[in-house]
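Coming up is one lone chain in structure tokens, specifically the form predicted alone.
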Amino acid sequence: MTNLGTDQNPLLVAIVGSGPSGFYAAEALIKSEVKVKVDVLERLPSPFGLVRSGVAPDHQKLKQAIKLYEKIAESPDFNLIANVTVGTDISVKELRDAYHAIIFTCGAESDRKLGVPGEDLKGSYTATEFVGWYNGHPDYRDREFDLSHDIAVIIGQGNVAADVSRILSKTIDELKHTDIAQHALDALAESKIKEIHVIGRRGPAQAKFTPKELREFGELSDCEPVVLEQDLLLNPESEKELEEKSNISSKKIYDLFCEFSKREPDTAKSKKCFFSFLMSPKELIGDTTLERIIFEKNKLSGESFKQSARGTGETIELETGILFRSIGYRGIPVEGVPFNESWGTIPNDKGRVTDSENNVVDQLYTAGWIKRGPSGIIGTNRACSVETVECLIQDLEKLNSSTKKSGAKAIYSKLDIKSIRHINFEDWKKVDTSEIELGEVKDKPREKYTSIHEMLSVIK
């Protein structure tokens, strides 16, 4: 058979997931020296993954990455097959039969658990479902959050925790011109929350916000950031961490906490957002609904940059009716693909999927959070995807098959037999245009469709 990667025998690659890592993988393949045809399979009718459904609505600049993804989609070698779930609508075996290689870029879709009694009480939620709800993700549009309580608690001190806290802290006037889902805007307008507590298990020197995210809390129109000066006392190991030039971001974050702690109380503001440290939840208490949380105070131990939080035995209680956990994310296994339950990732060697004995699995590759875990920013996924694609190209001779691969043609045939409606990028652009038009009426960037049925109705 003709060498793989030529005009006569193009390399056929399926990418599972249309978030940043999926698009960056497609870009790397299209820009490579081999002839490729790339089909990106997406569970929802809408592409772009967390850039669309994870980036906070009041951070529109971060969504500019979509313009690049749209440019990638213009390539004649790119094809979107959306509204199709791999593992259900189409199997991994069917993909392996149809393509020379498959790259899994399906992200980290579930939250890590606290692992404490009472975690499943009503009123205890994941950050993922709240973020998906206010961003109009179809999976979460029907969630209900009781915002009638005075106090809300967020466990975790990363940027997702910051997003959740900031959305709860903002006024409707600060949100109404964003692309927040209308159902969320309506519910937040009735919110009675006056105190938001953002709690980390380690100290202020280890908080994982970015300085820009944290600085925004000092600029809110009706919410005051609160940090107690005594909570900013550092052990020698933390002081050493902040002295490292490579750790400038953490130093900026600590300085912002210090600035917040020195502010005079602003009695004109009706809300307060408290940042607290060195506490871990031990138990969530309530009959059927969350009523209060028991926290254990922690102490750091270990050398600089390797400090862990150890419980001291001293506990405190905090009354609340609503909690969001944001302590990390994990992937979801796909049938027919190896999965590391401990890490919540697909085991791999530089993107080549490996089995339980660390042997490389032919045809299967991975990139993004499902490859390396939930780390980095949007742009971090580019280098991750490029590494994977470089390995795939190196394997070209091994991927050459004596059996002819049919790519999308074979997939369309199987989907049609099952009467599964699949949509392409041009179909999506109709939804995109309609959302923007609906948003213009409300002076918003867009008004998102929040159900698959609504999206498919627009496509006709």
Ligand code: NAP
Contents of the next structure:
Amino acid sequence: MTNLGTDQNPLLVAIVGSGPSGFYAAEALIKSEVKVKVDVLERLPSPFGLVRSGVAPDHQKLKQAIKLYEKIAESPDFNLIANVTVGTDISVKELRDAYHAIIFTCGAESDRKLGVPGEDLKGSYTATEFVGWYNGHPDYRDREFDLSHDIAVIIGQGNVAADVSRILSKTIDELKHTDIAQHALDALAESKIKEIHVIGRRGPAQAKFTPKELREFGELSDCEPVVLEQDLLLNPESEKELEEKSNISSKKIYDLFCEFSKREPDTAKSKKCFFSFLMSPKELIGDTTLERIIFEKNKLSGESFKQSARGTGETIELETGILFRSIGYRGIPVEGVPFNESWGTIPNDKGRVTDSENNVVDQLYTAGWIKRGPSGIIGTNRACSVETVECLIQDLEKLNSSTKKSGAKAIYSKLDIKSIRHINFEDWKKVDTSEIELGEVKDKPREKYTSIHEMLSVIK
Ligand code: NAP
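What about the form predicted together with the ligand, after the form predicted alone?
Next comes the full complex, and the chain you just saw is listed first.
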């Protein structure tokens, strides 16, 4: 048998998911010493995952990662097979038959649950839905958010909560030259929200924002950040945490909260964004629609860096008709691939997929949020994907198969039989160019197509 990874017998790899970890895995494979052919399968006609539909529209700089992904896509060893859902249009078994190896980089598309009564009342939304909606993701474009209330509540103090509350805090002038979806811009223009409450279950020393994201709240044109001085008192363990040099980001966050608490309120601004701590929602109250939230006050317990929130029994209520639960994403299982229900991830050892007995499953690999959980910034995924690809290359001999693998050819013939239309990178570039042209008229970086049908009709 010819050695695998040579011109005569290239290593055929399918990557499932075209977000950052998928592109970084493709890059690592293409740059490796072995000859590869990489097919990236994507459910939507558009690539780039959360860089397109998660990164906030007013954070265009972060979207520059796409330039690198476009470079990777130029490689003759890279091929996009988009508008194809693995698990439905193509099974994992069919991928295993067609490729030497498959890397699952399908991210974390669902949400963690709060697990409190009333969580599913109308008016209680996940951050994922709202983010997808303002970013024009086809799955969420038809969602409706009732922005007619005075008060909005966001549960969670991570960067997604920062994005959601910042979008609610900004004026239309601050948003209209971004790539925010037009339907969201129109709805936000009618928003009556005046108070945004961003609520953490732990203290100000444990908030998970990054300093840059929090600082932006001090620079909004019509919204004041509000932090009460008495909420910034720290227990000794939190003080210890902030003294730790490696915890510089939390110290910066805490200093920003202190700065916000000392600000002279700008009465000319029509909105306020409150940051509050040590509160957990206990129950969401309403008949069919959210009317108020009962919070339990918390105190911290445990040693520094391991402190958790414990309820004190004391409760307070907040009247609101709109809540965004921003407490972290969660992966969803793919049929034919092991899944850890508790973690919402694919079990793995450095990227090699493992089964319930911790044995490595041949041919299957994983990278990104579905491998390690939803943490880190875009660039964090690069090291994660490189680790997986290094394991895959180490397994080269084991991956060499006596049966011939035909890669994309086999997949195209399966898709053709089922009349499933697949999109390549050149097709996508037509959509991309058209979106940019539509945006130019409005002085926006792009106007996104928000339905699969619209995208496919541009490609013709
Ligand atoms: P995250 O950073 O993990 O924050 C989740 C927040 O939810 C934390 O404050 C957490 O509190 C809280 N939480 C979790 N379970 C809870 C519960 N049951 N009740 C109340 N609060 C709960 O997650 P994320 O905001 O979804 O962000 C995901 C990743 O994407 C992060 O690494 C983030 O930095 C990244 N991201 C980056 C950017 C950017 O760079 N601009 C933008 C968006 C997202 P505890 O700390 O107590 O668990």
